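A lone chain, given as structure tokens: the form predicted alone.
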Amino acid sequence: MSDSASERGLLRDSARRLLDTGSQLGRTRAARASWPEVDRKIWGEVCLAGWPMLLASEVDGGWGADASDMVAVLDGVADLLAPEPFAASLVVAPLLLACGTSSARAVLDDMVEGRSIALTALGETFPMAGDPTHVVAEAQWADRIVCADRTGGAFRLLAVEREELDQAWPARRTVDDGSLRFFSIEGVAGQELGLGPDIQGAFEAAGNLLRLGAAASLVGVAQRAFDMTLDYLKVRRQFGVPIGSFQALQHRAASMHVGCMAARALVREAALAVGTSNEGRACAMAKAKASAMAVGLVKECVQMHGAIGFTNEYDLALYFRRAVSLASSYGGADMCRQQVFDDTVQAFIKEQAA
């Protein structure tokens, strides 16, 4: 969609105007107080503006944006800490459109028109009671959960209604007052959206985009925490001078800045790899780097703030919570590094075999 930094800046600013109500994180704190209830007013405006179709092609009625556009938007709005599942919603439309079925289109239409929210669950095994096999983030927002069914050897994509899971698999509150729902589809009816290897490929691509989106958001969160800390170093005085004049803190701040810029560069490079054979490895690498960087940087920010950095009333605490939550979503740093290693080994084996 966008072919210049200025156009992506306009896209980012448009999203900010929609999500920023000028309450200075007031909506984030209100969402903490009302959990698990959600306020869908802003979400209705998000749908009315057509944002869930950002990554859908223009032929399908979407914006025709690419992964680089998505990264620019999510990096640019991450500091707002909006409670809505803005990032997670962006990958749904391409996945449902890839199914090419009337049932998938109906789920998408309901979401685009604001009647319900569909979010994507990723598959994995978890050491938890009941042996869950899937997990969806921002679960308190999801009316429908799009997930994979690999039983019987064939790949199927299903839409599962929240009501089918509420009793046996309740949502679990996360440290940033979002939620995760771990669940198994055994015994769940669901609605078939599509099947076959092509749908499986689209589902895996959606997972890659979720990781890339989380990585972009982590960079944006880390940048805001870093900017807050720089401002604090300029006004907090000790021994009669601003603590930002201390060389030790200057060196730490410089290292934090370099780490954040390096992660942002890697995320942007990963966005360029989307749609290529290196997509999965690049997105996992970006997520691993952004996760480790953001958590480490925000911890440094808390330390530099001293006692005030540990208080829930101070905004930095909200950024710390969001960084920790995003870092573990869609695969933590260690899991993503393992995927990079496995993909690299497999690529080497194929190259040697050829």
The other form holds:
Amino acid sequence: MSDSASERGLLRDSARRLLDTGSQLGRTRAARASWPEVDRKIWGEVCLAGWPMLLASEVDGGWGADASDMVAVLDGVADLLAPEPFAASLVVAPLLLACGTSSARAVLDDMVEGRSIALTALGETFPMAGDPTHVVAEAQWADRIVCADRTGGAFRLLAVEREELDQAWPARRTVDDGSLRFFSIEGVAGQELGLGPDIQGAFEAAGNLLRLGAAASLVGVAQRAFDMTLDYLKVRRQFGVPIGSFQALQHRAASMHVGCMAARALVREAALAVGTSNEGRACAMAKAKASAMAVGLVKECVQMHGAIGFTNEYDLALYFRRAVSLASSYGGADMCRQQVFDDTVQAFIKEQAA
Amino acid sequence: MLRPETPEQSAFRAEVRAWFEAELPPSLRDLTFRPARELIMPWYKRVSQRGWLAPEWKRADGGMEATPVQQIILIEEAARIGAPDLPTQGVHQIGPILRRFGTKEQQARHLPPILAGDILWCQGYSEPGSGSDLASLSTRGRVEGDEIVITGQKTWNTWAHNADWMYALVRSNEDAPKRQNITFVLIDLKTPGITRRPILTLADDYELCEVFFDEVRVPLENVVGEVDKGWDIVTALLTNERVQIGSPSNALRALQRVRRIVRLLGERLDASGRDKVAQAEIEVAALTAAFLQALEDLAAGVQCDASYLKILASETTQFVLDVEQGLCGPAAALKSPERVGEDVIDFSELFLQSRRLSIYGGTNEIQRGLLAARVLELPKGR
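Output block for the form predicted together with its partner chain, input the form predicted alone:
First the chain shown before, then all remaining chains and molecules of the complex.
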């Protein structure tokens, strides 16, 4: 949608105005205290402003934003640590619109009008009791879960009401005070939203965008943690000098900067590949790189702060836990690298054949 | 490059690929060591005549004003076919310096032969006692009439034994404060009083040289900028001019080797190896993205930071070669390459050579110090 950096800047600023209520990280801490209850006030404003339709085409009544717009916004708001499922919600509209069914349209209308939040679950295998096959992040917000049913051979997209899962598969708290709901759809009725290979394609695209969005958020989180650390290196004095004057710390800080910049460059480049045959590989690359970078970087941030960095009271803890949680969501670095390998080798063999 | 190509870009790629296939002699493909000057210069000249030696240069200076994507396409295609590493110190180092700081006469005299491949340049910065602390250099340049008379020693000069000219830093004033007494000078290496001695490297090649100066008389017209003001030329951020230091060229050459090994190993590659290969792919994609964005920023008038690019490009290449070594098993120690069908696999050569990437052009420790001070604005180091 946006042709220029300044338009993307406006988009980011308007998202910030909604999500930043001027309480620094007060809302993040409040959500921690009230877990699993969520405060839907800001979410109502997000819906009213139309954000869930960001990635929907203008023909469908959306904003027609592209993946580059999305990563610019998410990188730009990640430092707010807003409790709302802002990033996760963005991929839902294009997926539901691709279904072209009245049931999918109804789920979307409920979402857009703020009545019921639908979030997408991805499939994976997990070291969990009961052999769950799906997981949805930000689960305390998800009234409905959009997920794949591959049990019958053909691909079906389902909407499952949270009440259908609450008993057997309760939401589990994550380190950053979000939640994950692991589940399997065995014995769950759900509602069919669409079926067939086209819908499967749209579902895979949603998964790619979730990864890319998480990668952008990881870069934003890492950048904020790094900036906090740079400030600390400049003001904290030991041995009569700012600790940031020590070469051991300067060199590590330089490495952190290089890693963060490179990950951001890769995320932006990957966004350009969305919609092409490179999409899956590019999003997996971005997520793998951003995950490894961000977790490595926030560890260094804690270390450079010393004991204060290890306290819950100091905000770095919130960024640390957010990075850890995001890094493992929608496919962690290792899983993404598996996909990168598979896709790359295929591409290489194809190229050699040509 | 992950982004899709426009039809024009795809056509350019096809043109580059076809031209390389037709023009690059098989004997020059897949070499790790730089071929001898007489073997490589015909190819250098052919690339130059095609307009692709200095793609980023302005048309008026003999370049093609290539877009960022065109530059990446050229780099990727050169890596794909295994094109040899050209001696480009003229194109990437002294060329940009002369364009920014040289006189009209200096530009007219020196830039065309760089492009034509008639004159090869080498750098004369480091000395036995002055490496990272470059400003402590002690090679003297005594101004006498309209000459500057140079005595001392330079070292670690890449390909100096094959070069025609050297751009060098000399101490021109004993009385002025440090850094305000250094002169940037262009030296014709045929001038009497110069002795060159090649240095065998850890990689068993003669890439480096030491150069001795004994009362070498250089006309003052060969001084770039003003006498005693040479340090400004070296330290002027020069970010725009130095953006090529972030080229993914070396990393892509390294990655090409990894890919060949992967293809050879096929199903025998274990999960740990696959993970490392994926990491290598990802790191090179990130470097390529970073370089592309630096070029795009430059085109949009946004400054980029050369230290960041240098660290990223050199360490990415080294990482990819670590991965290659890991994939090779005991063959990793083999000195010479192996031909397997159409492919050449070299096991250790590039890995050994790549040690220098984090040393030359200001060690990565120096770059990290610069980055900490200039970009991160951390307090003065101790």
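Numbering follows the first chain given and starts at 1. We call the rigid core whatever largest set of C-alpha positions still superposes within 1.5 Å between the two forms. Just so it is clear, the model here is predicted, and its values are computed rather than measured.
K.L.:
With both forms fitted on the core, give yes or no for whether the Cα of residue 345 moves by 2 angstroms or more between these two forms.
P.N.:
It does shift by 2 Å or more.
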